[in-house]
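One chain comes next, on its own, written as structure tokens: the form predicted on its own.
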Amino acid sequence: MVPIVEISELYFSYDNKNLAINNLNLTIYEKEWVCILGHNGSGKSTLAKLLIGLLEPLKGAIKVNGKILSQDTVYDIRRETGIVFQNPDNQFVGSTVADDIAFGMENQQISREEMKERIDKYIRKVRMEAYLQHEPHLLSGGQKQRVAIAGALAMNTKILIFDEATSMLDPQGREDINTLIQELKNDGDKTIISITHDINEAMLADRVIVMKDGTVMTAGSPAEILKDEALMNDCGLDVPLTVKLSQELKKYNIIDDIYVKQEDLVNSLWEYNLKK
């Protein structure tokens, strides 16, 4: 696997007293979907802002696609790193959906013909072609996030960061965006970094990284991490319903009554949840 994001001994503080990021070390590889999971205040959104140079670390190094992030390289790195924030209204600048998707490309002086091709391609990708001439602020929350994603995709970045991009959406909106992220992953040409506290979103990723108090606690596959009830509780996170159900069945000896091993049941429920 080829590293695309390498972070070493990273520190950051908002007030020069309390550390929001504390000796954080992390490697993310090309074309994987990584979910950075953590409770509010764990430092995960601060990390997203550090990755694109919106914040400057106290010390440590961030390397993106072989370039050390600095004042000299920050704009080059932003050309390779798209981000979708929690509130899409903060990203809208155009009077129509089409204008908004075109905005970033205009800043890069991409030709009108190329812009039109990309707008048409990615508005279809997010299934919002019927809204191309609509005003962004009149759309629903889920529709706004789709437009924000189209704008990020149109920049043809190698890395796409979703910073709590589903936290303000209703359950259907969250499911729609998570399905879209899965489709982007299946396309196989981007590294996806999801920053969230949504367990259902984390279950879909290739790898889960758990943060607490500004540092990485552990990393592994969703099955390894999310079934660790002690770890999840220690980090202020909820365990998946599948794990809770298996524990209840074991508590009342229902598993033994139906001759099903606990591990087999958890695995079956896990696979069912992923297929929903």
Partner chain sequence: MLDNIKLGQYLHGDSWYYRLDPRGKLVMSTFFIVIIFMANNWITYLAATLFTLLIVLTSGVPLKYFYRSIKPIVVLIFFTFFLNLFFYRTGTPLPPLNIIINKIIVIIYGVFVALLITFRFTKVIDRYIIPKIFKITTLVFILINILLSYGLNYTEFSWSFHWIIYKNALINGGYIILRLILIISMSSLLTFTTKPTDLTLAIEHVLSPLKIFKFPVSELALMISISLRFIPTLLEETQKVLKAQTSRGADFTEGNIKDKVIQIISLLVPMFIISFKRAEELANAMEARGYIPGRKRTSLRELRWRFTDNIYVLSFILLTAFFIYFRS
The other form holds:
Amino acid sequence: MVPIVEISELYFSYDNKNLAINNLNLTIYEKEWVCILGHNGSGKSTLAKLLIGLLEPLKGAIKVNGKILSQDTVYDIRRETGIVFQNPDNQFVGSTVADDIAFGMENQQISREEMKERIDKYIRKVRMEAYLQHEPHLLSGGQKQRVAIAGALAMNTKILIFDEATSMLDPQGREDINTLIQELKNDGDKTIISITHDINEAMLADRVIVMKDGTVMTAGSPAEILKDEALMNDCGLDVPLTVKLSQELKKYNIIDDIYVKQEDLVNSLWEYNLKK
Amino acid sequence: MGIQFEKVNYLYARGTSQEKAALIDIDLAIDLHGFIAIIGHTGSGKSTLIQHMNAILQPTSGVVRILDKTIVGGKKNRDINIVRKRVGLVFQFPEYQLFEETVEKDIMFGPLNFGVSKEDAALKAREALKWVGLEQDFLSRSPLNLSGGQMRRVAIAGILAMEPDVLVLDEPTAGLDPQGQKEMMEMFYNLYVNQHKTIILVTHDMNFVAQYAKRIIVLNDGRIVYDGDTWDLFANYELIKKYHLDLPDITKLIIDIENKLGIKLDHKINTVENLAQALVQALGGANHAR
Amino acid sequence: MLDNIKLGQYLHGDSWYYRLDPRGKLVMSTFFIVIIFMANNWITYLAATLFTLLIVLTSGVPLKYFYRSIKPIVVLIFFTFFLNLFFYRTGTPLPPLNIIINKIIVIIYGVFVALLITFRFTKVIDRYIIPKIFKITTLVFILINILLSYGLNYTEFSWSFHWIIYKNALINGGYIILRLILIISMSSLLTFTTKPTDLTLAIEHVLSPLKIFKFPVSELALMISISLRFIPTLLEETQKVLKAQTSRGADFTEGNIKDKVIQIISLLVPMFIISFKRAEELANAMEARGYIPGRKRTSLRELRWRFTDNIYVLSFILLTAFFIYFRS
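To test you: the structure above is the form predicted on its own. What is the structure of the form predicted in complex with its partner chain?
Every component of the complex follows; first up is the chain already shown.
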């Protein structure tokens, strides 16, 4: 596993009094899907902003793709990282869908022919090809987020960050985006960092990192982390329903493990039913 | 009394090329003291419907009766401002309506608009702050220096201070984290139980609907397609499929188990404990062998 | 309400005029405003009118839209016309009119102006103010009448409203009306047939020589295009805040001045906060996507200068030549 993001002893404060990021250490590896989980105010969105150099840390180092983040390298690092923010409206720069996807590429001075090619490719990827000339106020929140994803993909970055990209969407929009993230993961050429408080999203990731009070509480596979009720409650989160049901069924000796994924729980019940 | 809709229609962008019927032949009766959920897809007319409940929107045709006030569609209705005191409408992301220098002043804005004296309004502000679970020392703070969840509570207190009988909430938990969502819903449930408010909740979150609302109204393309018991709806798989509705997590899990194991379970099971017991029974009792 | 938001005046359509390069359209529309002032006799005005008519009729834009864009300034046009009648005093005076006919004309004019003012204001201002507007209208009407009758009855004061119409005043007034209508038609045609985004791009191109003087042309163009893009969003937002405060008992139509001020603040403060938040998040998003102010960027949108654009420009040059030759 090759590390792509390495953060060591990171500190940050908005007001020079309270630390929003407090001695944070974290390594993210190439092509993994990492989910950063935490309640509002745990510092997870601040971390995203620090990662792409929108905020400057008090102390500590961030290394992205081998480069240490500094005034000189920040523009190079932004070329390696695409980000999709929370509010669909506030990141739509272009006057039409095509213009918006092009915005990042225009900044990188990519030729018009190349831009057209990439727009054509990625608009299909996010299934928005019917809306190429649409203006933003005619799109739903989910559609705008899909455009934002296409815009990030078009920049051919190694890392893709989703900063609570689904939290303002309706269930349909949320599902669309989560499906898309899964597809991107399956394509296998991006490092995906999704920041969320949605445990259903965390369940799908390769690794879950739990944040609290500006630091990493723990990290591990979703199966390990999400079934730890004490930890989850401590971080203002809830365990999945599957975990609660597993605990109950365990009392009756019907299953003997705690399952996080619904599929696994149902399969285990199915096996029990066959054996009986 | 309560709120009644009789053959209510509402045309959006009337007289333009974009004219669209947002509400079609709505008949609805809501009695005081209930906890009701309104669900439907984005664009189904939910927002339009609740904006009729405090006469922010007035019907194109039909009649809306709000408490003792009758609003006739297509006519000029006078003195409707007063119904807004009795039916408090909390919009989505209400924290954006805060504008005063202090929390106290902001909460007092509503009461003062309805002619309450300054002293009484200040009292009501204190009271309302208690209901939303914030300490009294918030009164002198600037509403703009609070966390997102606190700001939302202050905004809701601003509505509660008007002492409405009915509280209409549009996606009140949007953007909050799980803990914040839970606390917010508990707060509304408390207002329902202890303050005897009527709560009308618009939401996409079926888990909360299942947990709190007894009655559910489903809107689809501007029409009411279901109005009745919440768990009856969730157990009605045909309807759920027909209108592409979401289900509570527990019901989804039940259906998943049924399909895989080929057994039948009660779709109205609403707690994990009950589901576990039902499963034990369906699978032939607890396993003592191991 | 703000239900029916339309960005700019762009009308969907297609014709040779739509396909013209926006740079050519923009520059020529401006050029037209300049050269129209060269016209000063019937033959040059006839040429200008026919020229405009030809473009307008073949542009594929329905005539009613031109009528709509001229309508709001009808007051201004007639006002200018009448001022002209009063103050333009060269050439042969027309035979003086009968005093009674004079009076009738004056009264008709008064009613006309009063009605137009009423009509204009009632359209924009809330219906609650209508009675007030009627009072103002009546007042304006009476004032105009007194003023004008004064000028008529007491000849010693007639220096201001000396009711002798000169022939040239009439002709010149006619030219003024014609000129305004032509200018408005041409500029409306530009906005009717060009998307705001293309227009912004054209402005960027046309102003690009200013880059030599370090004038931030591209930044300005981006600023315009982002502003245009956010207008519908902010209008929607305003409506939401308006509704939210109305739900808190704010009444934006009634109440005394002190209440009104608080209610307007209750609308303005949230709008400012929302706009600032948006601006900040947008700036973050732009920066994250590699935007560096002042740095060279490529552009997805491309402007194509075709053969028809040459002809279009040439036709304006010919018109200018015609003006120079035939003007008196």
